[in-house]
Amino acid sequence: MGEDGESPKLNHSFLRDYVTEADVISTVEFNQTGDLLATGDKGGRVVIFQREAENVKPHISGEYNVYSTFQSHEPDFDYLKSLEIEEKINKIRWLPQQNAAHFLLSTNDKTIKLWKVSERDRRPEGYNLKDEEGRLKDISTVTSLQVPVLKPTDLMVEVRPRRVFANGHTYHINSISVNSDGETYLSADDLRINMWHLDITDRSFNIVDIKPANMEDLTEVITAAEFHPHHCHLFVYSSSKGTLRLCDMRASALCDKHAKIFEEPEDPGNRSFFSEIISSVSDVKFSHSGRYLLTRDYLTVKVWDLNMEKGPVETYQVHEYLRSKLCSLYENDCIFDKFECVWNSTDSVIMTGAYNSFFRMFDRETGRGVTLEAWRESSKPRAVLRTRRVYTGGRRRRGDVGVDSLDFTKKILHMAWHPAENIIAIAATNNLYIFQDRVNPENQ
């Protein structure tokens, strides 16, 4: 997968172009069977697509369409710090499916939402104290009973809010894990990890907090956390320092005392002003083994091994290139930004995100990585995705990028990975890409 190598055949579609703020993708989530992908926006709402079948295009596989569409939060006001509570989504994770239904968790800063996503094409007829528009009939003119019958109709799909979550965290909401027990799932916020029951609404159990006595003591805060996708005892979270703290909660119900740290010795040659803000991990996952983890901080991605605490047992530099231009990055706060990282199915390359609607992937064996971009003169159906480099310094080619002619507006925060096949979703601003690997026709 190397920059200067043969860029890979990937087909897609282009499915969202619109302007507005609100329509700005802000999470992007397979379904564990990867033929549901949900996405959520700055808007409030949840945008599901389904994977057509194959036996409809059978020379296109993985083509998505949307399936449903629905508001998941609306703006609020929390009146007790007279704080305006934005609708965005922050999160989206769907729950192991148990029957024909789906349910989905989706979170803004405040408040998590269960919703159940089901499919209906028939309708019950002929009630015996109700008319055909559903208006109760006077009793004394029913002189029969008859059974009521159903019959087919128009296919539906209906979006129901099963639970609401509310009133269970104080800053704002950054993550939510489902459990592999199936049963219950965590939420994160800057200070506090709750475990919540999917039953039980108006309870969570606190199983981590590290707020300080004195809020001025505040050295780190939590930036991400998620379950062992085995072990319904294990989590991690990750912090704005740059540490990753595994927790097992069979040690304690109060998880303040970690199992592990992990946790990279700071080289001093390095040390500057923006040391702290770039070290600040933004996104963490398991591996789908759950023997390795994966983060991502501003300048790198890196992978940990779960018997390993010292360091990371790879890095991989992503736009090592921007060092220089921390200041200016720090400026505009572009250095804040949160970039998300993805496992592929196999757990053999990693995924990120870049600015100028660049994104990288590395392949873990070889070590090598490759620049590709998402962009709209790409997606024209079974259009070749190219790689890019951006350029630095030596002998320029043709097509490269130079560092000062980054767009940071256009920058690739937000991905998924298909649980089991070469497929990417990329969230561009407020355009969703869909990649997969090139299928040759003659071999379907």
Given for the second form:
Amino acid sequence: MGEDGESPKLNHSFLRDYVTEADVISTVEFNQTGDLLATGDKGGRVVIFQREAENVKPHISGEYNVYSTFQSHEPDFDYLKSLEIEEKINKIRWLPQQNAAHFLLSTNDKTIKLWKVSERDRRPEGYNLKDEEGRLKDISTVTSLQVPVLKPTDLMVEVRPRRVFANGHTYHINSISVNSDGETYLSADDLRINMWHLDITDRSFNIVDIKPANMEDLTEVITAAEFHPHHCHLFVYSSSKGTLRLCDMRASALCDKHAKIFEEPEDPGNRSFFSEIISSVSDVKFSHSGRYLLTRDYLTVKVWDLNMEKGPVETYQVHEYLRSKLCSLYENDCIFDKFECVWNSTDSVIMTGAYNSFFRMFDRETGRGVTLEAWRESSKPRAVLRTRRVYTGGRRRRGDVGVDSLDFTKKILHMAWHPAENIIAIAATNNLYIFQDRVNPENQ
Amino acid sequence: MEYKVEAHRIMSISLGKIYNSRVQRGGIKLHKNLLVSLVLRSARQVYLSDYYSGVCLNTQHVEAKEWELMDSNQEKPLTPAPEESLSPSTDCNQNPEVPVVPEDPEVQHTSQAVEDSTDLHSVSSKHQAEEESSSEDSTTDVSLTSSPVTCESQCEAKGAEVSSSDCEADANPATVTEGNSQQPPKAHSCSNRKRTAEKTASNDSPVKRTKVTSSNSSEEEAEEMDTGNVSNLITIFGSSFSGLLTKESSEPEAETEDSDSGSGQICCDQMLKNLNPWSTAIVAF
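Condition change, the form predicted alone to the form predicted in complex with the partner chain:
To see the whole picture, the full complex is given below, headed by that same chain.
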């Protein structure tokens, strides 16, 4: 795979030794065509990258350049509970494009916003009552009437908030998912899932509520939720206990009863203090086909077949060498890291992140995994990515990294795969890496 | 002994995390606190189970019915524990000052039976053994110290990695769900701890949990048993009372000093004692 260069954040904070907390990327998402790539950060900003049109450089796939930047969410305060509400963007989801404008949903812990991204490359000129700067003209100077005309100007990208969906959630929102019907979307927090209509901001339907009557009986929370890519009545949500529940909205208004529940019995040999933490599912994604589910827990990624509830059909070890280090990872909070997982466009490869700026790809056909690194020092633009290895025993090769020398502050939590091509976007703290496969740009 | 020290360390760390979560930006994260409370609960079970499993070594099997026996003997198993906990250091690798009795093959064999067998032995023999053990504190001490040694040897036999987290592996025999034999002991010890910690218990939830556990020895029940203190934490943090800030701030500072595990033990008890007044807190959510 070739690398297409990095796109630094605007304030070039990578030049400093430390990373400004606000610049840490917290979500990455391609739109449905893959021409636009949106990132959200902890400071509440959204940066949209656009792929250069291919006809500009015919033999080189387009590069991604900054298209627009805007402040999506601001720090907020809940006066009733004396709680600060972080402006960190938890998720961005694009709506399918219906006209020239693009729409995306961005959410922080409490509020979801619908943004309209549109281009303006013309402006009207020649008003009768206003001059070029918009100031009112002195009427006495107007001697004739003119018809304003549209003149081309420099391209301007305008981003406007079109809807604000507020006050729907008591707990922290962890997921949003746009329905295939194009009209509704769901938002999930720790205990509830709401369904919204894109045009209606003052009401939402509560479709899942797992809050117990007595909070003392709380044993699990919702960790992620997603609509089925084709069936607008189906959605899945994952829990902190490692279970997945598929719900059918046709069955009842409140989908507390699942249509299917997917769980794998725990391996008693691996039991430890931290078994519950590492079985918590941090991300769930439907395959593009809609037949499979991909889940990520702390040490593995698993592929589930919707037709088989008793266990995953495939399990891949992401970093099994960390199993003996769970105690230290608990102390430094790394065990709570929520890694995302993604499918490629043909559902033949799955990818997820790890530590030390490593990310892993698994080929489902061969069952083999490869470790790659997203680190500026070792990769130059257009350089070929080398595979890396973590040394866990046996013969040590040059370039192997020992488990104890892994940098746990460099974690790859967020990533996205282009919907049609082999282009991936990897967020590494405050840097965004975009890698393209030059050998096989299209998918087989 | 090491796994007990490790369990205690994990408990202190967990409590520290829960405390820190309250001052974190963005409010309390329910998911993380739930996970931390689960770890806290597991660590507590291990921490409290060691002296209890020491008692088991001298007995036949523990059964759900023995619950009721424990109710009558609730005071006795507690006395060895505070004595013992005062001596060991916090360092995982240091040996406890309580002399480690060389492994008694008889004791080892019994513990093996505890580990592997899922048969329930007669209640009467257990009752008898308990009376024996309660009459002699020194015997209890011996059995208590030999149990971690035994557990350790078992772990080594299983080929567990000897690392900083070997305490986890050591804890496995205690927490592994190898039949019902392990569950009631933990349940017992937890309930006892709860009773001493919550002397001013105003509700009948401890009593209720006793009855629930005695009827069903499944692991879920044992966990539910223990939710008393831990789930109170969830309630408290779910309600995010500002009054809690002043009350709790005095405790975790004392808890986080790791140098003296004895004071850590006492502070844990204090913490758990003070949870009781908040057990009736209304969840603001």
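These figures come from a predicted structure and were not determined experimentally. Residue numbers count along the first chain shown, from 1. Take the two forms, find the largest set of C-alpha atoms that superpose within 1.5 Å, and that set is the rigid core.
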Q. Taking the rigid core as the frame, does Val147 move its C-alpha by 2 Å or more between the two forms?
A. yes
